[in-house]
Amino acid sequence: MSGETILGDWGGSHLRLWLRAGGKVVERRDGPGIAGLADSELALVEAVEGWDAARIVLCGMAGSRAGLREVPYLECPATSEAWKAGLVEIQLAGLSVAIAPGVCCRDEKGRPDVMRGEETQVFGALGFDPDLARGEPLFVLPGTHSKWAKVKDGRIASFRTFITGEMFALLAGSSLLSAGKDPAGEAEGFAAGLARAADMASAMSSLFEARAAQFCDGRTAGWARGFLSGLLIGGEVRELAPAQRQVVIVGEPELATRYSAALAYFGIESRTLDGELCAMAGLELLDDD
């Protein structure tokens, strides 16, 4: 698409925006989530003010019932061409906003599941690296709610969720496990927390651990933090990947390390991909006429 365009990820806890123009993005924007939003349409007005651009592409939770408009997912085995396909388009403050779905699948059970946002980073991921779009590689996207998605030739097969994520915030911060802001000894904790995942049938047996560590053990506050984190992530890994010889994670950096220490830990290798650079790369793919 000829001009300047503004492509956004806007997610639950965080907006961001990225101004393209001539093919490049040459300025970005960091904004609220939609999470606790009174009014999604003003706030976008606001973060995308002063900025020369006709389009707005957006993916994430701008598609949710809480966002600008709800788009209907689109179903496993899902094609970027599907996908983009799925668009919709509406007219808010004299811009055209295209708004993309999210994508649902179900489990050999029958039991559902759905994601925003993280698609686009595997699309993404598809157009930097052809060759994950033949076979079938494991992707994982770590984050409040972190997704395992299977691709097969290209397409999204089918995923799992893990709010590996919310979950950790919910004990590190609103619970007396970790309570104290000692950060010593954090990454050894998230070692042992792997130790523990891998012997232990279940990480909720060994989360009160994190507590009682501190007063029979001398642990501290963080080490406390990172044994949370490394059960968790541990638990995780031990569940989806045992079998994998290699999986891709697209993330931020200091989320990223930690699944690929994870994933080492029970053998498997692992390659990291940048997730803003993949979210923009897969924005682009529906900016792409």
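So that was the form predicted on its own. Now I'd like the form predicted in complex with another copy of the chain, please.
The following holds one chain only.
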């Protein structure tokens, strides 16, 4: 165990930093996401100013082309040991910065997929709960691009990305489907969307119902918003968790609640682990000797 270290999860839209001293996290900070940053090195130096640490360990987009240094992806099946061995160390304004690799995989149909940051949460969750590392859990990490990761023998065996969060934001915020922010009717719309997801060949064919139901059935724009959420998350669950008994959700509470409800609708149990705690636990694995 070293002295003070800074741990960081640097995503496209935000940076989360933790100061670790004596094996414990003692302070937390937020900073800007990598997307759109003109100078990521400068942003990092500013974000850690005043913290007295000789080493920074970063995961996420820090290792992307737009980040501090491009770090090659680790191929699935991925062990936490290989992941740690893939750390790239650079020097930056007198600091030693270690950047974790992301993970890539290719499914049986040849489809490529990538993640940067979510692997940290999965490895962190496995360290958290040895039962998960011994079993064959299916994880979902909801977000802009949600990741569904299969773990076997403590490794990330494979994973698949669904762009549900981004799709919802685009459709609810920028489309002609007229989904409004007023929450009136939203819960009822969410339930209707889940039911539709269970019923139809694809979510795509029911998206327009969000608009048509406002004309034909007097639904509110809030209902339409809920409907889109239920339809998209329900379609994702139906496709990626068939015949599954339990799924482990790693994420923030509001989204986790939606995924838990969608999983329950399809008869699947879930347990939720806090996304930030899992990220911290994963980064600690990288920092520990």
